[in-house]
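Just the one chain here, laid out as structure tokens, in the form predicted alone.
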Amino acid sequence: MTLGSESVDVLTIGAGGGAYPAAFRLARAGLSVVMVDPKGVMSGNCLYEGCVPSKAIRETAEILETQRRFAHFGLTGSLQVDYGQVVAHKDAIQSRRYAQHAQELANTPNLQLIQGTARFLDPHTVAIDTETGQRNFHCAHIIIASGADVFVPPIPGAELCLTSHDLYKPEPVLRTLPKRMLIIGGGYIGLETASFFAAFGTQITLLQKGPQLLTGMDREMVEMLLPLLSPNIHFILNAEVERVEATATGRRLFYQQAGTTQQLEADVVLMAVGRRPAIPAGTADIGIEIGKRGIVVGPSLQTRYPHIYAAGDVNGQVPLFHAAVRQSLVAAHNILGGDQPLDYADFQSVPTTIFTLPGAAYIGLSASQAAQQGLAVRTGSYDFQEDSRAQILEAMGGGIRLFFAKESLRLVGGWVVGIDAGSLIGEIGLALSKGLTAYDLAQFADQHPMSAEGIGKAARSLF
């Protein structure tokens, strides 16, 4: 033990996703647990920056797109939004979450939260920077839960350019609606930005370094939900951004394509390329593995270390709020058992949605990457050309897509564009999980009408 410090059964190292299920669940057993966060406060970067406040924006925009699509039963006048309240709405989302989290904090005993920035001495002890002085903790046990950060590439004028914790954190710093603004980066946190105010009637021209905008994702999928986003977007595709700079009204963008130089002007421009694990210092000094991913884990999320874990956005693995939480909960439960990896997570079956409007999800495999693997598969379709929740919305692009082992017809993944995607993958996703085929989904009654009962019917497609 390092002369000078306190002891504790359990040490976070963020207090996200990845850090607070577990410390809940450790504290309650009995264990005596710290949660260490820079921002002094629960649920890390997804109700800071992430997802929380960026679909509270994106919840407002689908209502205004739904109530366009009724226009022609008599509302008068152009619809449009007060982005001050928007953001309002925002604010007041977060702050309520944040007043709930504290309650549930003051009333765990064995938990406490300190605010400060923490760093490995070595395997057990961590030294915590806060603004009355260091502080150093002998831990029995250690969770590296300290998320992601943006990522801003050494671009001329990166600074110029506004990032997702810009438009998302508490008191952000755009609160008015741009006329134009230039989005570089064509992964999901540009495309969704781009949907919601697209939809608010910004301008926007979203700039691609590759040949294709999300990445890494099915292209199937991809090309069904394209065309049904806003034409207020306009994409450039192998876009190589050179420079940003500041003109007397907004924002000068250069770009390389095919070899020629080109500018862009606009209010704006968001720089979402993407996001990076946030590593503790110290952690490559003790030993630990880090990978190109982010720290190095199997699904018992231990280290080479058996009393040190990692989960959730700092392994890599799934950058997901919902899947930090499960993997938070198996780091718990292998403390409980003694570090022994009694439980595990899984990280192939946990739902991905694309929160533009509308949106897309997927889970498991696709057919081409169930191809890869030498896994012949048998494909589940159902149209929303043909389903009456879409119709009576009005909303009848995309559709839902279902892959089964060609042998067993073992549900081996989907994916759904289109309306209800975010939470109709849930559904898709406990089918996975559990091992359900097409014949399964195709017996299970599903609710009319509800777009739902399109999974049954991309079952039945089958037989």
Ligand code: ADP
Given for the second form:
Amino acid sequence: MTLGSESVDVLTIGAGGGAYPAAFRLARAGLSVVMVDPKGVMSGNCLYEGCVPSKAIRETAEILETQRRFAHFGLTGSLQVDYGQVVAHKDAIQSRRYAQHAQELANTPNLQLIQGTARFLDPHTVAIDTETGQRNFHCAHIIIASGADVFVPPIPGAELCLTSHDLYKPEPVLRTLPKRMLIIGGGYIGLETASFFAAFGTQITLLQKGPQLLTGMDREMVEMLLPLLSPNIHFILNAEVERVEATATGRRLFYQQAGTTQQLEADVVLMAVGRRPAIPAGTADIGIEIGKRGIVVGPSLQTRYPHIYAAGDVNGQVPLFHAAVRQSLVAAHNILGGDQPLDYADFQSVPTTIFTLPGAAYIGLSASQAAQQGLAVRTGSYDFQEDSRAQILEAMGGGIRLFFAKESLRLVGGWVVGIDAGSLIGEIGLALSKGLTAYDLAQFADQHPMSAEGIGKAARSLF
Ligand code: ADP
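Which structure goes with the form predicted together with adenosine-5'-diphosphate (ADP), now that we have seen the form predicted alone?
In what comes next, the whole complex appears, and the chain from above leads the way.
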């Protein structure tokens, strides 16, 4: 059944980080706004199966690791966790945040969330397939913010593998701690999950197709991180997974390495080989360009139609929640500007953190990327070995590297490996996005004894 056509100023396809910041801003500005999402709740995959639930588990694992470092203080007991309780904690946070978002939605006039799946009928008409039928909306502006989905490669037995969805969604599939876990994929999701479960006591074997882990990230940073990870993670590189089979008690995995087939057994196998943009049906039919990474947009987030925007993971530029939020606001500002761009997303200056234990984080250019671009840099260094907070926490591995343009000493990038990496990169990122120099950073009296004082010390290492 198709209900009659309705009209709206702005429709967002999806209700995640690429959608709702714009939706709220535009609704507050007096425009009528509809968000569409099959989940029927706001916050997208970040809260459903991504950042928030995975970090709820990560922080529990980190507390456990920290306690173990101080076991010599006479902490008694086995220092083990009941994984069912960890999951219950994660689920409780998700419920709490869904309730919070429902309240925010209820308090905002001009804005409604429709549970359904959106598809394009023409550049101004979107059909929403709901449980009770199809609703067609004529839209003055559209923001495609449909995010990305877990990619499962066509390996025989792939359906026997868990994905991050099965680990982190509300009431997840995995509720008891496996003794042995195989992880396919050496990207950030594979490594983070390996780290958390290794902390809980699971024996991890991680298989990576190529010769390197965290492909595409700065080698110097990765080389500093890897030795700091749990010794309970066993890496097998250059391993091409052939198939997965069920056994009486778990899973058997076959992989090719150097021309021979080998096999491994475990209780569970996690497939973590990446995510793919979720392109709404009809997008290509109306002539919107879809590239290798996702929907093609420039810094204004507009597609070839000035009134149709693509924000967040679906454009594949920087598939991270905070990037989606910023992009969503850029789209909102440009809609308020009558689809004449007046705000632009900076795809470079976005902090990225690998939330392993310990973590690593980066922003902007690395030294090798700068060299590739012919940009001469000077490097400011600080090692956590000499850091008071790192010493207090007995977590002295890693350090901070800041890259400054050689002549102007303007910050062009940086990374952190070790304690507080995910927090420190925020301060470094702000300095980068505001065009600060080594002089500015060197002059700022960051707090002692916090790890952020290392940022100033790294800058001062140049003088
Ligand atoms: P981002 O952070 O880029 O916004 P998310 O993955 O967090 O991405 O959120 C995207 C949301 O879009 C998800 O909740 C997903 O269910 C929803 N979605 C995906 N495809 C469609 C579609 N065709 N119609 C409506 N919503 C969609």
